[in-house]
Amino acid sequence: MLKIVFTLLSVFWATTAFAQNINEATFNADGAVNAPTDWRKWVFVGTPLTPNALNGGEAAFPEFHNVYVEPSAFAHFEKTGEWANGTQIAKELVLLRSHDGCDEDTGACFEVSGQGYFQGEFAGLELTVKDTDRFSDEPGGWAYFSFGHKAEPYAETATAFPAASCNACHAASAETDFVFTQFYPVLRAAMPR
């Protein structure tokens, strides 16, 4: 008996002491995000592409979504199948890349490696924070920031979207608790089997 209390203990110890080593997003006193710094050395799951030419010129998302899972959130992820509470998952816009031998009516461009989309300057970052402490109100405790939907330099700090503009279609067609790992290999091939 003792020896299966023991081991109990154990596995809650190890659960514990694994899900806390998550690092997570800071937070100013206003309740405003810091931009991450180094989001482009985390864990790269991969690049949606939703262009303009194949949604009636007017796609939601037209841009390269690069997309960056922090390290340590991957980790947990991997082990468990599940996002840890502090999971980041960073996503950084890229414009197509454009000149004067692209297609006017498609956008795909010819370059050395053929005809294709191409990726050209950055034009905004943007973060998703699970935290279900903080963001108790919202669905799954997941919370989205906006760093500008510019060029770099992006705002050092940025306050959360209301839930309705992402969380609902995260809610309705994401795969995985608010995250959408079926259009991400990377994420899909993680997953404990």
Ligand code: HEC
Second form
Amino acid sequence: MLKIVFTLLSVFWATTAFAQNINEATFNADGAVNAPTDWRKWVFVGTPLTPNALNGGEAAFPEFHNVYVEPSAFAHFEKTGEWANGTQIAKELVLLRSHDGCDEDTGACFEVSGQGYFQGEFAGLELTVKDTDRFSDEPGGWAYFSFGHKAEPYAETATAFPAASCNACHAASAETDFVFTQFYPVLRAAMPR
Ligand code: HEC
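Please show me the structure of the same protein in the form predicted in complex with the ligand, now that we have looked at it in the form predicted alone.
To see the whole picture, the full complex is given below, headed by that same chain.
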């Protein structure tokens, strides 16, 4: 009986250790990354917003920026405060909700909770992947992708942007290894102290 219990326990330990592996992105034969399919079920960490009304009418990304971390990478970050090799982070753009009666200048709408900005339709998907082997030429091993800055359906694959387009700004201004943790309250709370 005891032996069975020990066997079950060791199977449990082995499975738990295995579960700490990072679920990595997949790539096609040409080296393009395949778009994730379930990013909306990843860990939602925050939503920066840079509306046109506050950016001279011309924000580069006037939408909400919903950011999601792949769960196994999140678990590793929670334990270590570091981004493991294989980490995937998605950023989905969501238009400001708009309808008759919303303010033309500010884009704000009045809803039952008050005057402000509410989420409308999905409008784009970006992904960053850390892989210091596959992307040994990229600063920090982080590669950056876009599946389109437009309504769904998004592209199914994407090739990495040149480092100057994306990595440089992340390297200069992001707080934790190229990731803007300073803007994600869920990650700040998860970080080990
Ligand atoms: C001028 C600076 C700047 C440049 C250039 C830039 N980003 Fe970012 N990026 C940010 C900021 C700031 C955030 C934090 C979230 C937000 O405000 O959208 C961010 C967040 C992200 C995230 C979420 C994960 C993270 O690292 O925080 C992804 C994915 C992303 N950017 C993709 C890209 C891609 C793809 C490019 C190149 C086409 C790019 N970024 C270029 C500033 C930049």
